[in-house]
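Below you'll find only one chain, the form predicted alone, shown as structure tokens.
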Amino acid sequence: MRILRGEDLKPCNSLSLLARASALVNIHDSRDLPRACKWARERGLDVVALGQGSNVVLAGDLEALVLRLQTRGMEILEDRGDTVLLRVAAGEDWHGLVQWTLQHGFHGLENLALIPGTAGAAPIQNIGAYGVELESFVERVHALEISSGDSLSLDAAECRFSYRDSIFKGELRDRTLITAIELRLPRQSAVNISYPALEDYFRDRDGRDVTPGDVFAAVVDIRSAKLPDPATFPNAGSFFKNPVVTPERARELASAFPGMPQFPQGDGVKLPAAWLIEHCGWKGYRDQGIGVHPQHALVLVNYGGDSGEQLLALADRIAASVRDSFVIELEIEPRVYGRRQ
């Protein structure tokens, strides 16, 4: 286990944004977790996981023992017939994972293609796209317990999965690493189009001899146009959460704003966060090298400020102007590490 000091960390965030680490470690092997956490308990720094550091924002220089998860391997557990029980190391970059899955004739995560993280990330947000979330497959997780070193496992149901939320970012946040996930795919070829994006990519065809294969096509043309390769303009995907409101809030906004677009979803109906921002005005601003995305409001782009500080200040304002226009509260979705007075 070799352990790193003072590494810098914007090689290793999709916002690249400046910062370092007091010590960093590289985990190839998860036998290798218990021993780097005891090691940073004997200096008393906490413990930070990155994978591809694809949802966070680092704010400043963080006083931690940062663990690079690079954990890799796909391994089938079970298999009934109709469907597979899989098991995948933590370090599996997610998107390779979809890919992987619809190779063996395995369905159901076409939907969730070009989501960028890895696989151990994915259960913390409960990674959700073009009206599929991840909660639908998974079986259980396993992490190991930072204070003491000792592995655990949850089911789906202890996992407390809801909208871009899992237990691991509330009561087990930056207390457990994620180290696999049990994922229950179907062989079954079903397909979900009924996201307005896809309904409006497969039309002519009216649902008809839709593949997987054609839906996991069908997302990565539809995120590609969309979003910006953070190779290209750093960012960290959506940067805040759709909002829910009640019925009853929702039909005083359609009252208010005619061309606000609403989704029903269970007891609340979801507002899309980046027509909110659009309307306040957002899209497209940019400022010291810091902006928002001309072609998607959501997405928070750094264009060489550099700042995490700075890029948290933006999203600030933001949601301020959201709150003075429509009296609601955005969240930011990435997790925020490092110093922020």
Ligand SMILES: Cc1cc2nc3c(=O)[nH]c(=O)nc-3n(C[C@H](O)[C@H](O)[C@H](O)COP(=O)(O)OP(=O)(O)OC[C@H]3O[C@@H](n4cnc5c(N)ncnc54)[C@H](O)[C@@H]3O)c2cc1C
Second form
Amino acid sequence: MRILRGEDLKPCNSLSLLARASALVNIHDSRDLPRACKWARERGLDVVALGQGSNVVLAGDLEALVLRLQTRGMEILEDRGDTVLLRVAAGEDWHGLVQWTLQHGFHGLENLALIPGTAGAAPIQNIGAYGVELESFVERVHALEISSGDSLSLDAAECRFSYRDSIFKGELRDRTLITAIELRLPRQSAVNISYPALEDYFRDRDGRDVTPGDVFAAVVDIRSAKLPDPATFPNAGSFFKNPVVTPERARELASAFPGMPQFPQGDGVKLPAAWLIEHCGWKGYRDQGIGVHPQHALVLVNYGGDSGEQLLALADRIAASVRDSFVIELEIEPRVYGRRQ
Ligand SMILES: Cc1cc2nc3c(=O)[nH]c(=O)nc-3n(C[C@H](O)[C@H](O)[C@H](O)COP(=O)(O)OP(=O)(O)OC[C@H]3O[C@@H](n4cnc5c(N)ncnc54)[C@H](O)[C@@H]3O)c2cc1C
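Switch from the form predicted alone to the form predicted in complex with the named molecule and give that structure.
Okay, now the whole complex, with that chain kicking things off.
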């Protein structure tokens, strides 16, 4: 276990923000985790897990031991014929896992192709895209308690998954390190192309004979054309969650703002944060090396300003104008670390 002091975190976050960690360890073997946690405890340092840094905002230096989860391993734990149970190490690349499952004839994850990040981070915010969420496939999540070094294992119900949320963002926030996930995937699966962009993509085929491989290719195609690549425009994907309001409030908003898209879900109505932000005139805004992508109002970009504080100041201004215009609170999706929590 090699402890790196004062490590530069700019290459470790997709927003390319400037920050340093008091200490950092690249974890290639999860058996090193209890020792690393003990090392931090003895020095009074917090422990911060990091995968590929695609859902974090570093607002300043981290007085912490950063553990970069780079463990590898994908194995079939059980094969029931119609389904398989996979165990995937936390450090595996998510998109690589999606590709691997399809190559082996295991289906379901195709809609989640090209989401940046690691398998271990996927349950944290219950990653989702194109009409599918991770929670449909999770059987167990294996973790380690930071304070004791003890192992934990949570089944799907215990993970309390919901839209971009789980117990790991709530009760277990900062208390556990996810070491592996278990996913149950079907061999035969009806593809899910109900999401409007996929429906459009397959319109000429009338949705017939679409295979999971076709859906994978479509999602890769749509995402590559649509989403700014962090290598060119450093970003953290969607910066705000889509707010959910009551049906009554949704009706009021619809009559005040005809044309506002609304998506009923469960007992609420989801509103696209991008539409709200665009309506407030922020799309394409740019100042001091920080801005809002010209094609994606939900994507904040580091154009070279490199300051997490400035990025968060812009996020505050955007949220304030959405509050003023619509009386709706926007919530930041990525996790903030550094001076400002
Ligand atoms: C261009 C772009 C597009 C995106 N599109 C989507 C999308 O379509 N859908 C979606 O849901 N998300 C999307 N995201 C967000 C991001 O891809 C996911 O949140 C992803 O799961 C983050 O993985 P990561 O390894 O980079 O996590 P990190 O950013 O490294 O960490 C995120 C949080 O998880 C914690 N964490 C990470 N690993 C562990 C672990 N092993 N144990 C405990 N805690 C851990 C960290 O402490 C941090 O709080 C997008 C991001 C970008 C940049």
